[in-house]
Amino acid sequence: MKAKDIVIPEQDPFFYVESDTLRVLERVEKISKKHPVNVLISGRQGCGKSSIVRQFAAVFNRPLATFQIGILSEPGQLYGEHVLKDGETSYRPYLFPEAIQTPNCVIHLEEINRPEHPKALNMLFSLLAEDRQVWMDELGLLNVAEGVVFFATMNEGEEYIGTESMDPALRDRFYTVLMDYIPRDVEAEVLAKKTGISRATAQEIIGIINRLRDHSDSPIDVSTRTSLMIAEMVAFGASVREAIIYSLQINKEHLESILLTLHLEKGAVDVQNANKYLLFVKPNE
């Protein structure tokens, strides 16, 4: 990643977020005017954790820099490395020091509970604490710039191989937002608007996907990202069956049993989350 990558991302015009979460993010934006702030976003795979960080940066006109914590194997690795050139050793800084010193930057620490070695996170502690600075012999004193927001995202649970339990002292430095899949009607609307398929077809896709998610014997985590892939395949001529099979590599017999169950339950009313889901976009100027 180079300095030119610290840019304001484009807004997703069809990004829905739970109303409670939206209020929290609006408050985080206000708190950041006083001092840098940290937010931890946890949830199931593919429920939009990385996307909400990007949308936060887009909506509030902030540059975004994303760093993969899963590749870290030693303390200080985010900051730079020693290199040998023409027989001489020098220090080459990475983008991270520049990002934390960029005012109003959104710093995304992706998969924060998946470092190759837990001690690789040690040099984040002071950056995320009240003093907001870290000393490095190679770079001197690094201070977090005004308005910076640190977002950390993670999948949490025994089913996620390679993840670690997050250090309580590190977790204590974050506000926490828990995310889950968006409700059926909202997800269907997103599919229809983003891919151009009919609302009825979008509802058919989501009905099957939710049945797969909630299957009593062998539930399958199907992300919104994957449901969009399915809808896009349908938009270009595939049947719903084909699109699901190609996207999920699901056993055809299992899929047919789900379709039969849905057919028998046609007309059943789904119980929806009582909390509202709202568009998280910039207000019209």
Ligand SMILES: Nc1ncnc2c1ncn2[C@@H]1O[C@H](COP(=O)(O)OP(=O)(O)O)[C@@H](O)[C@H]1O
Second form
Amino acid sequence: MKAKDIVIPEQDPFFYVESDTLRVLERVEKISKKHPVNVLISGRQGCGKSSIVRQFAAVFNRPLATFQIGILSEPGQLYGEHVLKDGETSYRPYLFPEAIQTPNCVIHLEEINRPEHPKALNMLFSLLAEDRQVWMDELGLLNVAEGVVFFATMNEGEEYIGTESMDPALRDRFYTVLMDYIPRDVEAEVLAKKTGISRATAQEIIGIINRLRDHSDSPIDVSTRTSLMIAEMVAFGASVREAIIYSLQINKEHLESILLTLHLEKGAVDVQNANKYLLFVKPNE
Ligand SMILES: Nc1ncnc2c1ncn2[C@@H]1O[C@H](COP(=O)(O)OP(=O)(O)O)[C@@H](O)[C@H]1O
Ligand SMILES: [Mg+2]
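Mind sharing the form predicted in complex with the named molecule? What's above is the form predicted alone.
Next comes the full complex, and the chain you just saw is listed first.
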């Protein structure tokens, strides 16, 4: 990968954040003009963590580079690899060294709390600490460029509460933003604006999703990502019921029984119809 991969992302015209969060991000932007800064975003999956990082880059006209920390199994792995060519080994740097040396770059470290190997983070520590540099035998001394902002995100599941699962020495170096799903009225707004469905349909979808979320016997966790998927299906002609069935990763019978208890009207396409076999071919030419 080359520098051309580090670009300023397009902004999402319909991205909503809490006003407190927005203020923090504006301050981070200012602090970063003095020295590089680290922000940890934590929250459940699909609540908008990756989007907020991307949006930060877009809004402040900064290039964005994203790295999966969750898949790292050794310390040097972000930086590059030794390659064998014509019987000689040489070192091929990856995008990461490039990114940290790109002024004002937003560097997104995804799933920082879940590297496959605990030592994998070792070569990140000093970049995030005050010295902001790392020594590598292969590349020499790497300094973090001016204005760089590191965003780490972590998926907070039931097994993790807050930032507890993270090494305290690492956690210490970050401003922390805890995100939650957007409020339900804002969510309906987002669905309508992003998928083009009517406000009324968006409200209907959110109404049903909320009953699933709040179901007393078996509540179902439906993320913003999933509700968007549902709305998108509806925008392309699916009934709400159908869209829900194909967007939620739960057993169909289980969902059916919950929907039944909600007395949800069967949509235009009921189960019988959905079970018919149709040709899967190109449309008429
Ligand atoms: N506050 C928000 N405003 C608008 N869209 C949102 C918001 N939060 C999440 N989304 C949408 O939900 C989807 C999932 O968000 P994402 O950032 O991928 O979640 P995460 O990284 O937390 O798993 C994206 O399509 C995103 O645009
Ligand atoms: Mg994400």
